[in-house]
Amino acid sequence: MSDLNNLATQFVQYYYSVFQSDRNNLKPLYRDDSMLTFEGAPFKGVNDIIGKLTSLPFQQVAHRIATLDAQPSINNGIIVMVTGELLIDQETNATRFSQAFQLIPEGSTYWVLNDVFRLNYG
(Lines of atoms letter the chains of each structure in order from A and count residues from 1; the text may use other names and numbers.)
(Lines give C-alpha, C1' and ligand atoms only; values in the text may rest on other atoms or scores of the structure.)
Protein backbone atom coordinates (compact mmCIF):
# COMPACT_ATOMS: atom_id res chain seq x y z
CA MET A 1 0.00 0.00 0.00
CA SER A 2 2.89 2.39 0.57
CA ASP A 3 3.71 2.25 -3.17
CA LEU A 4 0.09 3.14 -3.93
CA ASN A 5 0.19 6.11 -1.55
CA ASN A 6 3.53 7.23 -2.99
CA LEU A 7 2.14 7.11 -6.55
CA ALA A 8 -0.97 9.03 -5.48
CA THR A 9 1.11 11.64 -3.66
CA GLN A 10 3.42 12.09 -6.65
CA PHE A 11 0.46 12.43 -9.01
CA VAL A 12 -1.32 15.01 -6.82
CA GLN A 13 1.84 17.08 -6.31
CA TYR A 14 2.48 17.07 -10.06
CA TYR A 15 -1.16 17.82 -10.95
CA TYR A 16 -1.46 20.82 -8.62
CA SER A 17 1.96 22.15 -9.60
CA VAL A 18 0.99 22.10 -13.29
CA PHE A 19 -2.49 23.47 -12.46
CA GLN A 20 -0.84 26.42 -10.71
CA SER A 21 1.68 27.17 -13.47
CA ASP A 22 -0.25 26.53 -16.73
CA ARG A 23 -3.53 24.58 -16.80
CA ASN A 24 -3.12 23.94 -20.55
CA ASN A 25 -0.27 21.60 -19.67
CA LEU A 26 -2.70 19.24 -17.91
CA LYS A 27 -3.93 18.09 -21.33
CA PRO A 28 -1.71 14.96 -21.49
CA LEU A 29 -3.32 13.68 -18.27
CA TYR A 30 -6.80 13.41 -19.86
CA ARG A 31 -8.24 11.37 -22.75
CA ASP A 32 -11.41 11.51 -24.86
CA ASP A 33 -13.01 9.08 -22.38
CA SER A 34 -12.15 11.29 -19.40
CA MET A 35 -14.88 12.97 -17.38
CA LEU A 36 -14.70 16.01 -15.10
CA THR A 37 -17.52 17.02 -12.80
CA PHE A 38 -16.76 20.54 -11.60
CA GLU A 39 -19.17 21.88 -8.99
CA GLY A 40 -21.87 19.57 -10.37
CA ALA A 41 -21.34 20.45 -14.04
CA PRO A 42 -20.14 17.58 -16.28
CA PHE A 43 -17.41 17.91 -18.92
CA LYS A 44 -16.42 14.98 -21.15
CA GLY A 45 -13.28 14.61 -23.22
CA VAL A 46 -9.90 16.27 -23.06
CA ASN A 47 -10.90 19.42 -24.98
CA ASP A 48 -13.99 20.19 -22.87
CA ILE A 49 -12.10 19.50 -19.64
CA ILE A 50 -9.13 21.68 -20.51
CA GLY A 51 -11.53 24.34 -21.81
CA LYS A 52 -13.23 24.41 -18.41
CA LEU A 53 -10.01 24.43 -16.41
CA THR A 54 -8.44 27.23 -18.49
CA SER A 55 -11.62 29.35 -18.30
CA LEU A 56 -11.64 29.51 -14.50
CA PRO A 57 -11.74 33.19 -13.50
CA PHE A 58 -8.48 33.49 -11.58
CA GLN A 59 -4.82 33.93 -12.42
CA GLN A 60 -3.10 32.35 -9.43
CA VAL A 61 -4.09 29.47 -7.20
CA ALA A 62 -2.27 27.54 -4.51
CA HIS A 63 -3.49 24.17 -3.26
CA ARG A 64 -2.78 23.30 0.37
CA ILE A 65 -3.40 19.58 0.80
CA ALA A 66 -4.86 18.50 4.14
CA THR A 67 -5.60 14.83 3.41
CA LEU A 68 -4.85 12.40 0.63
CA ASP A 69 -6.26 8.87 0.50
CA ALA A 70 -5.63 6.23 -2.17
CA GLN A 71 -7.18 2.87 -2.93
CA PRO A 72 -6.49 0.28 -5.62
CA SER A 73 -9.08 0.23 -8.39
CA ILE A 74 -10.05 -2.11 -11.22
CA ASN A 75 -7.38 -3.00 -13.81
CA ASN A 76 -4.54 -1.70 -11.60
CA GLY A 77 -6.03 1.78 -11.44
CA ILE A 78 -5.97 4.07 -8.41
CA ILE A 79 -8.72 6.07 -6.73
CA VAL A 80 -7.37 9.24 -5.09
CA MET A 81 -9.32 11.49 -2.72
CA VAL A 82 -7.89 14.89 -1.77
CA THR A 83 -9.14 17.52 0.66
CA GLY A 84 -7.52 20.84 1.35
CA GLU A 85 -7.66 24.58 0.89
CA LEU A 86 -7.30 26.90 -2.09
CA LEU A 87 -5.72 30.33 -1.99
CA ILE A 88 -6.97 32.19 -5.06
CA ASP A 89 -5.24 35.27 -6.47
CA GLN A 90 -4.61 37.78 -3.66
CA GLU A 91 -7.23 36.46 -1.23
CA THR A 92 -6.07 35.78 2.32
CA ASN A 93 -9.03 33.59 3.30
CA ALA A 94 -8.68 30.06 2.00
CA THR A 95 -11.58 28.12 0.49
CA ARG A 96 -11.91 24.41 1.32
CA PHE A 97 -12.11 21.92 -1.51
CA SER A 98 -12.32 18.20 -2.18
CA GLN A 99 -11.27 16.40 -5.33
CA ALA A 100 -11.34 12.76 -6.39
CA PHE A 101 -9.43 11.19 -9.27
CA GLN A 102 -9.63 7.76 -10.86
CA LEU A 103 -6.26 7.07 -12.45
CA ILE A 104 -5.79 4.48 -15.18
CA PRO A 105 -2.36 2.96 -15.90
CA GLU A 106 -0.83 3.43 -19.35
CA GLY A 107 2.68 2.09 -19.72
CA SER A 108 4.69 3.54 -16.86
CA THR A 109 2.33 6.48 -16.28
CA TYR A 110 -1.32 7.14 -15.39
CA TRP A 111 -4.09 9.19 -16.97
CA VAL A 112 -7.28 10.61 -15.42
CA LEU A 113 -10.48 8.78 -16.28
CA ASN A 114 -12.64 10.53 -13.67
CA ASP A 115 -12.11 13.85 -11.88
CA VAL A 116 -14.69 15.23 -9.43
CA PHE A 117 -14.13 18.67 -7.85
CA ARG A 118 -16.17 20.47 -5.19
CA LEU A 119 -15.72 23.58 -3.11
CA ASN A 120 -16.75 22.98 0.50
CA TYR A 121 -18.58 25.90 2.05
CA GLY A 122 -19.73 26.18 5.62
Given for the second form:
Protein chains: 2
Amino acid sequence: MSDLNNLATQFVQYYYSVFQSDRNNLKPLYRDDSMLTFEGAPFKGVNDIIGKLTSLPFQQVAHRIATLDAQPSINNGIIVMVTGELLIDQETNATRFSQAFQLIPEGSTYWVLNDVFRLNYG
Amino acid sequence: MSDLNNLATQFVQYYYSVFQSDRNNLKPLYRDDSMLTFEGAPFKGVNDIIGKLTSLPFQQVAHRIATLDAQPSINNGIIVMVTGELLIDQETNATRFSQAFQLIPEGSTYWVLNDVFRLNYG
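Please give the corresponding structure for the form predicted together with another copy of the chain, as opposed to the form predicted alone shown earlier.
Every chain and every other molecule in the complex is listed next, the one we just looked at coming first.
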Protein backbone atom coordinates (compact mmCIF):
# COMPACT_ATOMS: atom_id res chain seq x y z
CA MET A 1 0.00 0.00 0.00
CA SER A 2 2.85 2.41 0.68
CA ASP A 3 3.98 2.54 -2.97
CA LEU A 4 0.42 3.35 -3.98
CA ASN A 5 0.18 6.06 -1.32
CA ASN A 6 3.48 7.50 -2.55
CA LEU A 7 2.25 7.54 -6.16
CA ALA A 8 -1.03 9.14 -5.13
CA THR A 9 0.71 11.71 -2.94
CA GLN A 10 3.08 12.66 -5.76
CA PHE A 11 0.18 13.01 -8.17
CA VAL A 12 -1.94 15.12 -5.82
CA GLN A 13 0.97 17.36 -4.82
CA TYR A 14 1.74 17.90 -8.51
CA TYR A 15 -1.95 18.54 -9.28
CA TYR A 16 -2.26 21.18 -6.55
CA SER A 17 1.05 22.84 -7.49
CA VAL A 18 -0.16 23.22 -11.09
CA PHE A 19 -3.57 24.38 -9.80
CA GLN A 20 -1.79 27.07 -7.79
CA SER A 21 0.47 28.31 -10.60
CA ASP A 22 -1.76 28.15 -13.72
CA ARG A 23 -5.00 26.17 -13.84
CA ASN A 24 -4.82 26.02 -17.67
CA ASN A 25 -1.88 23.66 -17.27
CA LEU A 26 -4.12 21.04 -15.64
CA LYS A 27 -5.41 20.25 -19.15
CA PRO A 28 -3.07 17.26 -19.76
CA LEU A 29 -4.40 15.62 -16.57
CA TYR A 30 -7.97 15.31 -17.94
CA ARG A 31 -9.44 13.50 -20.98
CA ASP A 32 -12.75 13.62 -22.86
CA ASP A 33 -14.08 10.90 -20.52
CA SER A 34 -13.13 12.85 -17.40
CA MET A 35 -15.79 14.07 -14.99
CA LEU A 36 -15.68 16.83 -12.41
CA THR A 37 -18.38 17.46 -9.82
CA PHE A 38 -17.56 20.83 -8.28
CA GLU A 39 -19.75 21.85 -5.34
CA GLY A 40 -22.49 19.65 -6.78
CA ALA A 41 -22.29 20.95 -10.36
CA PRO A 42 -21.27 18.36 -12.99
CA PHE A 43 -18.74 18.97 -15.80
CA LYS A 44 -17.74 16.44 -18.46
CA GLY A 45 -14.67 16.38 -20.70
CA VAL A 46 -11.40 18.25 -20.56
CA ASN A 47 -12.70 21.49 -22.09
CA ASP A 48 -15.68 21.88 -19.75
CA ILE A 49 -13.59 20.95 -16.75
CA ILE A 50 -10.74 23.34 -17.53
CA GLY A 51 -13.33 26.03 -18.38
CA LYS A 52 -14.81 25.63 -14.90
CA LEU A 53 -11.50 25.47 -13.05
CA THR A 54 -10.07 28.53 -14.82
CA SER A 55 -13.25 30.54 -14.19
CA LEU A 56 -13.14 30.14 -10.40
CA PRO A 57 -13.19 33.69 -9.01
CA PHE A 58 -9.88 33.90 -7.21
CA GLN A 59 -6.33 34.80 -8.21
CA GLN A 60 -4.33 32.77 -5.72
CA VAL A 61 -5.09 29.57 -3.90
CA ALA A 62 -3.02 27.23 -1.76
CA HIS A 63 -4.08 23.68 -0.84
CA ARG A 64 -2.91 22.29 2.49
CA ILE A 65 -3.29 18.51 2.56
CA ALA A 66 -4.39 17.21 5.97
CA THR A 67 -5.08 13.57 5.01
CA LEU A 68 -4.55 11.57 1.83
CA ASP A 69 -5.64 7.94 1.43
CA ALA A 70 -5.21 5.79 -1.68
CA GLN A 71 -6.50 2.36 -2.69
CA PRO A 72 -6.06 0.25 -5.82
CA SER A 73 -9.11 0.37 -8.05
CA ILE A 74 -10.38 -1.36 -11.19
CA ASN A 75 -7.97 -1.84 -14.15
CA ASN A 76 -4.92 -0.61 -12.19
CA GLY A 77 -6.61 2.68 -11.37
CA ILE A 78 -6.17 4.45 -8.03
CA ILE A 79 -8.88 5.89 -5.78
CA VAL A 80 -7.66 8.85 -3.71
CA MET A 81 -9.49 10.84 -1.05
CA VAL A 82 -7.95 14.08 0.18
CA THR A 83 -9.09 16.30 3.04
CA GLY A 84 -7.48 19.61 3.82
CA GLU A 85 -7.73 23.37 3.77
CA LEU A 86 -7.76 26.04 1.09
CA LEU A 87 -6.25 29.48 1.51
CA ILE A 88 -7.76 31.82 -1.06
CA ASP A 89 -6.27 35.18 -2.10
CA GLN A 90 -5.68 37.42 0.93
CA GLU A 91 -8.05 35.55 3.25
CA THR A 92 -6.54 34.47 6.55
CA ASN A 93 -9.28 31.95 7.43
CA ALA A 94 -8.79 28.64 5.69
CA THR A 95 -11.76 26.80 4.17
CA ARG A 96 -11.87 23.04 4.63
CA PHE A 97 -12.33 20.83 1.59
CA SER A 98 -12.72 17.18 0.63
CA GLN A 99 -11.78 15.82 -2.79
CA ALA A 100 -11.93 12.34 -4.32
CA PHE A 101 -10.08 11.31 -7.48
CA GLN A 102 -10.04 8.19 -9.57
CA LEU A 103 -6.72 8.08 -11.44
CA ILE A 104 -6.20 5.96 -14.57
CA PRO A 105 -2.73 4.76 -15.59
CA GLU A 106 -1.33 5.77 -18.98
CA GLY A 107 2.29 4.93 -19.70
CA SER A 108 4.28 6.00 -16.67
CA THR A 109 1.72 8.52 -15.46
CA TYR A 110 -1.98 8.91 -14.57
CA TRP A 111 -4.95 10.96 -15.72
CA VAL A 112 -8.11 11.92 -13.80
CA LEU A 113 -11.28 10.01 -14.72
CA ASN A 114 -13.30 11.07 -11.66
CA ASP A 115 -12.89 14.28 -9.65
CA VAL A 116 -15.33 15.23 -6.89
CA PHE A 117 -14.68 18.45 -4.96
CA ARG A 118 -16.57 19.88 -1.98
CA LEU A 119 -15.96 22.73 0.43
CA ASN A 120 -16.86 21.76 4.00
CA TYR A 121 -18.49 24.69 5.71
CA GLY A 122 -18.41 24.67 9.52
CA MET B 1 -26.74 12.20 -13.60
CA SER B 2 -29.83 12.38 -11.39
CA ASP B 3 -30.62 8.65 -11.64
CA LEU B 4 -27.07 7.90 -10.59
CA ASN B 5 -27.30 10.33 -7.68
CA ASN B 6 -30.57 8.71 -6.63
CA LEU B 7 -29.03 5.23 -6.75
CA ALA B 8 -26.00 6.40 -4.78
CA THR B 9 -28.15 8.23 -2.23
CA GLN B 10 -30.32 5.14 -1.70
CA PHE B 11 -27.25 2.96 -1.27
CA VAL B 12 -25.54 5.31 1.19
CA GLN B 13 -28.72 5.87 3.24
CA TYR B 14 -29.19 2.10 3.43
CA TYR B 15 -25.52 1.60 4.35
CA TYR B 16 -25.70 4.14 7.20
CA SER B 17 -29.02 2.79 8.47
CA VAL B 18 -27.51 -0.72 8.70
CA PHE B 19 -24.35 0.76 10.27
CA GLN B 20 -26.54 2.40 12.90
CA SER B 21 -28.63 -0.70 13.73
CA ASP B 22 -26.11 -3.59 13.54
CA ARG B 23 -22.71 -3.26 11.86
CA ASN B 24 -22.52 -7.08 11.42
CA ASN B 25 -25.25 -6.74 8.84
CA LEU B 26 -22.96 -4.71 6.57
CA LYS B 27 -21.30 -8.04 5.64
CA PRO B 28 -23.30 -8.59 2.40
CA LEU B 29 -22.13 -5.18 1.14
CA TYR B 30 -18.44 -6.19 1.07
CA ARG B 31 -16.55 -8.95 -0.81
CA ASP B 32 -13.09 -10.54 -0.53
CA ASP B 33 -11.77 -7.89 -2.95
CA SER B 34 -13.17 -5.02 -0.87
CA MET B 35 -10.85 -2.49 0.76
CA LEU B 36 -11.45 -0.16 3.68
CA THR B 37 -9.06 2.60 4.76
CA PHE B 38 -10.31 3.79 8.14
CA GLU B 39 -8.49 6.80 9.59
CA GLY B 40 -5.46 5.79 7.53
CA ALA B 41 -5.44 2.10 8.55
CA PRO B 42 -5.99 -0.38 5.67
CA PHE B 43 -8.28 -3.44 5.84
CA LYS B 44 -8.80 -5.98 3.05
CA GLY B 45 -11.64 -8.45 2.55
CA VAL B 46 -15.06 -8.75 4.10
CA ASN B 47 -13.90 -10.42 7.35
CA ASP B 48 -11.19 -7.87 8.18
CA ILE B 49 -13.47 -4.99 7.27
CA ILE B 50 -16.43 -6.20 9.33
CA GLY B 51 -14.03 -7.04 12.17
CA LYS B 52 -12.84 -3.42 12.16
CA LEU B 53 -16.29 -1.87 11.84
CA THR B 54 -17.81 -3.98 14.61
CA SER B 55 -14.88 -3.26 16.96
CA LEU B 56 -15.31 0.52 16.81
CA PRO B 57 -15.71 1.63 20.44
CA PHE B 58 -19.19 3.10 20.47
CA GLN B 59 -22.67 1.75 20.96
CA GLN B 60 -24.71 4.21 18.95
CA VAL B 61 -23.85 6.33 15.96
CA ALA B 62 -25.89 8.47 13.62
CA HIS B 63 -24.62 9.77 10.27
CA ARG B 64 -25.96 13.08 9.02
CA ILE B 65 -25.28 13.49 5.30
CA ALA B 66 -24.38 17.09 4.36
CA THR B 67 -23.30 16.47 0.73
CA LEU B 68 -23.35 13.43 -1.53
CA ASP B 69 -21.94 13.43 -5.06
CA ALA B 70 -21.89 10.48 -7.46
CA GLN B 71 -20.21 9.86 -10.82
CA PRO B 72 -20.18 6.90 -13.18
CA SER B 73 -16.96 4.94 -12.97
CA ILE B 74 -15.26 2.05 -14.80
CA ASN B 75 -17.34 -1.06 -15.68
CA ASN B 76 -20.63 0.53 -14.60
CA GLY B 77 -19.34 1.24 -11.13
CA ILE B 78 -20.22 4.38 -9.17
CA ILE B 79 -17.87 6.72 -7.33
CA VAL B 80 -19.53 8.43 -4.35
CA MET B 81 -18.14 11.06 -2.01
CA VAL B 82 -20.06 11.89 1.16
CA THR B 83 -19.37 14.63 3.67
CA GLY B 84 -21.35 15.02 6.86
CA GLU B 85 -21.41 14.69 10.61
CA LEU B 86 -21.37 11.81 13.07
CA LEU B 87 -23.18 11.83 16.39
CA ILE B 88 -21.65 9.19 18.67
CA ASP B 89 -23.34 7.77 21.78
CA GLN B 90 -24.39 10.55 24.17
CA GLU B 91 -22.10 13.21 22.70
CA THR B 92 -23.79 16.43 21.73
CA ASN B 93 -20.95 17.76 19.56
CA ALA B 94 -21.00 16.25 16.10
CA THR B 95 -17.74 15.15 14.44
CA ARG B 96 -17.33 15.92 10.75
CA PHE B 97 -16.42 13.11 8.38
CA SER B 98 -15.63 12.49 4.71
CA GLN B 99 -16.13 9.12 3.03
CA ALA B 100 -15.55 7.92 -0.52
CA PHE B 101 -16.99 4.69 -1.95
CA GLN B 102 -16.56 2.87 -5.22
CA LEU B 103 -19.68 0.74 -5.76
CA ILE B 104 -19.72 -2.24 -8.13
CA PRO B 105 -22.97 -3.47 -9.72
CA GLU B 106 -24.13 -7.04 -9.11
CA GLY B 107 -27.58 -7.99 -10.34
CA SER B 108 -29.93 -5.24 -9.21
CA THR B 109 -27.71 -4.03 -6.38
CA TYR B 110 -24.16 -2.87 -5.61
CA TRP B 111 -21.28 -3.90 -3.38
CA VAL B 112 -18.42 -1.80 -2.00
CA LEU B 113 -15.01 -2.29 -3.66
CA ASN B 114 -13.37 0.85 -2.19
CA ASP B 115 -14.25 2.54 1.10
CA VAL B 116 -12.16 5.43 2.48
CA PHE B 117 -13.27 7.02 5.76
CA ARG B 118 -11.82 10.03 7.57
CA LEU B 119 -12.88 12.12 10.52
CA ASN B 120 -12.24 15.84 9.90
CA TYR B 121 -11.03 17.45 13.08
CA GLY B 122 -11.42 21.21 13.34
